[in-house]
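Next up is one chain by itself, shown in structure tokens, the form predicted alone.
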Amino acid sequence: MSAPVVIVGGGIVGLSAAYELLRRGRSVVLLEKGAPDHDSCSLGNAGMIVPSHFVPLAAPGMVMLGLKWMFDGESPFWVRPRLDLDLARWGWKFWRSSNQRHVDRCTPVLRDLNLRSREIFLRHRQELPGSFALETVGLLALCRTQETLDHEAVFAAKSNAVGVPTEVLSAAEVRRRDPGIDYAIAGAVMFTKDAHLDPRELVKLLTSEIQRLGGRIVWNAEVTGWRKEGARLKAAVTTAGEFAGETFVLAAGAWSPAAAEALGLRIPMQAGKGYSMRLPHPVQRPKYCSLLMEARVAVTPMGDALTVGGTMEITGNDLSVNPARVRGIRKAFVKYYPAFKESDFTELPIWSGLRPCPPDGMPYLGRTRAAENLVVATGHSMMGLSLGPVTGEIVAQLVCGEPTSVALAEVDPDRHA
């Protein structure tokens, strides 16, 4: 048997890559730094599949909006002030990327990646054994004020123009489509191609299927270095020993930069911390997942439960919970859904996770000059779940010498090297 493909990282991207490679008959070893019951950003996220997110995080107006939010303890965004050269460089690159030319270049790439990923999710629903609920009813961008609705209607027209269909809905139309739910809104934009699922179900199914297909998952195996001969990697050095392979895939999310640094590869990234809470018995269960536009809060029905989450804290690889940010999520949620009370969230566990955020808002995906047999697949910001399947497909295509589903120029992992 030929040497395996060694994948570093057991989140949705690493699992998707392993699954696609196994479908093509390749041998796979997946290295995960956590235990079998580990948590990750792939488990507690909002579970949204979002073709609507075709604008990168680095866009006009985002710097000023971020500065405004910095002075509100309960706002959706915060950067912990600290003397950190990597953070300063990241901020400079973010500012340089926040222009319309960047958005125009990246829009078709993010659109195509998300739409292709949606197709693969639909395929997963048919081919993965077991229970896998995928709701393709769309996403509501809920607007409390007419001013916000008018602004989002302009974006909706742009979305339609680039091939991501939308509808602008009045408050009465939203209530007609989702009867029995109290909405305190001026209206909403419906993104009809968006979808949602429970990420825990998907991760469990992919993990099981990878093992059934003969893939090997090694837990508690954190990469601490590499063994290299000439231009090729020979092995990943981990806390569980060395793992030799033919090709290596770096898909370690927010922990990818440290592993890349050991190869002399710079992939600038900051960890964007987010929180979520899962209401097991909500007083009302909306049909649609939603984004609360003024508050930047995500709401997703998952089975009988309702997951509410948000914030973007740039605080390093720190998973501690900031009570003020969580309070801001709760306060915002009940303004849009008045049937709920803040006390509904009392005693609920608070999940926190780290999104891997490049300074230009675009993933790192492709081969790299750092080693001729290394593929990088990380940096998906808030779209890790949404882009997981297409990223896995592209990784497998690169490894197997197939044409890629989407052009990769704008996601070149060497672009900041």
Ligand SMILES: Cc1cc2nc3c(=O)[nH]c(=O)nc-3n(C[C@H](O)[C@H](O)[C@H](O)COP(=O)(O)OP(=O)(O)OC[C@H]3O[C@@H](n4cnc5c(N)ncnc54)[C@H](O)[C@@H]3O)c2cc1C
The other form holds:
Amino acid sequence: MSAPVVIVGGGIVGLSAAYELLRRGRSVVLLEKGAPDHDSCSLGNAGMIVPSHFVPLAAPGMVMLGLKWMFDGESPFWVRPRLDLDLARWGWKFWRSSNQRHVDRCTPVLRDLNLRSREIFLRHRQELPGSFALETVGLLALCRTQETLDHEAVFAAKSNAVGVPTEVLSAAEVRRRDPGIDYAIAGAVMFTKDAHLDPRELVKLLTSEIQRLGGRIVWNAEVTGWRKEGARLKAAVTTAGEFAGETFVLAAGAWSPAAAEALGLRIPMQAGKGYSMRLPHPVQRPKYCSLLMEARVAVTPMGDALTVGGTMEITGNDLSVNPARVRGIRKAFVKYYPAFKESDFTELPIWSGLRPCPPDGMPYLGRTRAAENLVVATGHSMMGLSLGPVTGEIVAQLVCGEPTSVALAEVDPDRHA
Ligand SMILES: Cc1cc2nc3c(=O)[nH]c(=O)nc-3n(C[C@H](O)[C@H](O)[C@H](O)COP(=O)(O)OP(=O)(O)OC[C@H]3O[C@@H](n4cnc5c(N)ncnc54)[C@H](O)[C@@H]3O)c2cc1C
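Provide the structure of the form predicted in complex with the ligand, given the form predicted alone shown above.
Below, the chain from earlier opens the complete complex, with every other chain and molecule after it.
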């Protein structure tokens, strides 16, 4: 048997890569620093599959919006001010990328990645044993004010023009489509190709399917370095010993920069912390997942439960919970869904996760000059669940010498090296 492909990281990206490689008959070793019951950003997220997200985070207007939010303790965005050269460089690159030319170049790439991923999710639903609930009913971008709705209607027209279909809905139409749910809104944009699922369910299924197909998952194996000979990696050095392989895949989410740096590769990401809470018995259960546009909060029905999440805090790789920002999420949620009360959230555990955020809002995906047998697959920011399957497919295509489903120029891992 040929030497295995060694994958670093057991989040949605690493698992998707392992699964696609196993489907192609490759042998796989997946190294995960956590235990089998470990948490990761891939577990507590809002579970949205988002062809609607074809605009990268670094876009015109985002820097001004971010600066405005910085002064509100309950706002959805915050950067902890600190003397940190990496953060300063990240901020500079973000600012430089926040222009229309960047958005125009990246839009078709993000659209194609998301649409291809959606197709693979549909295939997963058929082929993963036991299957999982995948709701392909669309996503509602809920607007409290007419001003926001008018603004979103302009975006909806752009979305239609790039091939991501939308409908602009009045408040009455939203209520007609989701009877029995109280919505305090001026209206909404429906992104009909978006979908949602319970990420915990998907991660669990993929993990057991990988093992059933003969993939080896090594838990409590934190990659701390590499053994390299010439231009090729020979082994990943971990807290559980060395793992030799033929090809290596770096899919360690927000922790990827440290592992890459050991190879002289700069992937200058910041962790974007977010929170979620899961209402196990919501007083109402909407049919659709929704984004609360003024508040940047995400709401997703998952089975009988309802997950409410949001915020983006750039505070380093730190999972601590900021109560003011969690309060901001709750306060916003009950404004749009008035049947709920803030007290519904009392005593619920608060989950926090770290999104891997590159400064230009585009993933790092592809081969790198750092080592000829390394594939980098990280930096999916707020779209990692959505883009997990297509990323897994592209990793497997690169390893197996197949053409990739989407061109990779805009996601080149060496672009900031
Ligand atoms: C509140 C919130 C809501 C979100 N909602 C959505 C959504 O609706 N839709 C969407 O598409 N995305 C969403 N996201 C983003 C999404 O969750 C992430 O982009 C995605 O989970 C990233 O996956 P990953 O596999 O790259 O990283 P992770 O899930 O972080 O996995 C990385 C894994 O690598 C392991 N690891 C790290 N370093 C090492 C090492 N040195 N050695 C071995 N193992 C290592 C970690 O333990 C971890 O298990 C949301 C995020 C947040 C915070």
